[in-house]
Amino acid sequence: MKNIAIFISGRGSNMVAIAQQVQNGILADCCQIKLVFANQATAQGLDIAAKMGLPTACLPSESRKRADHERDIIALLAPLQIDYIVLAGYMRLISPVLIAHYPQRIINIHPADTHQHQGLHAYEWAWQQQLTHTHITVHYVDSGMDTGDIIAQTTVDLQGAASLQEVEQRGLAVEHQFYSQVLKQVLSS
């Protein structure tokens, strides 16, 4: 059984999705949720995952130099042996001092091709191209913007989709069962 970390900055609609997976779907057998983290005191997702009776903890980074915050956030994970990092909505540049702390055990969503469009808006840059269809990419976390080593991908239809919201409502529906079928594969190796 492998203890996980999941790190957002907003919402949170990725962790409510895993979490119910681990509380009664596919990742029950795998692992379990021993912290929700966000690096934002007003990220929403904290209050849901508290209601879902997730512990929690927040350290802003607001106008904290990366290795600083990530030296605290190392020393908050350590007595909850944490094996994995899982990352959810989480918008801050993951810096090489949480790295070197967990090589290959970062993971992180990204709605898109890594090799077609890193950072933010992955939906809008899908529905300005006019793309008929996008991918879910879920990778290894490396000091680069969305470069590092892909474990899967899964591709979104979006075909006749009439609006942005439509290509985000398609791709978050897709996102939200493939993080989990992934996660499953890794934490079970």
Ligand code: GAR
Contents of the next structure:
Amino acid sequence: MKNIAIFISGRGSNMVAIAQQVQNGILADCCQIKLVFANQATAQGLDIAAKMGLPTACLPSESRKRADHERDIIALLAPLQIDYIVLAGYMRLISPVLIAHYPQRIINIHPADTHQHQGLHAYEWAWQQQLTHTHITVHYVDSGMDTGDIIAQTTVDLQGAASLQEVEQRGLAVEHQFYSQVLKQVLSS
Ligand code: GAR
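Following the display of the form predicted on its own, present the structure of the form predicted in complex with the ligand.
Once more the chain from above appears, this time first in line as the rest of the complex follows.
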């Protein structure tokens, strides 16, 4: 049984999807959520996590140096014996300080092929490029922007999508299934 911390910055829909799989789905026999962490006090996902009965914490990162903020995160996580940090819409670059503490133990989901698109607004990019397919990538985190080793990718069919909203809906529906499937593989090994 692995201990995980889920990091969010906003809505938290991927966090909810993972938490449901931990509570009574494909992740029930391989991990426990020891903490849902946010770097923004306004993250809606924090309230949702608390209502689901999950432990939550927030250390605001605004106007803090990344290394200092991450040293506080390391201290917060230390008593929880965290095996893996699962980024789910965590919108802050991770520095070498946290990576050195959790080498190949920080995982992220990115809503594009990380070789084609990095950073924010990946669905806007897919919509503007009028892609017929886009990708979802789950990858290990290094100190670059979406540059870490790819663990798995899957395809989202965008044919006939009539709006950016529809592109996002189709993509998120895939993300919510795929992230837990990939986490199961990683956390069971
Ligand atoms: C998700 O689409 C996730 O893949 C993306 O942010 C959204 C968060 O939504 N992450 C990135 O773009 C990382 N570069 P959520 O808070 O509802 O899970």
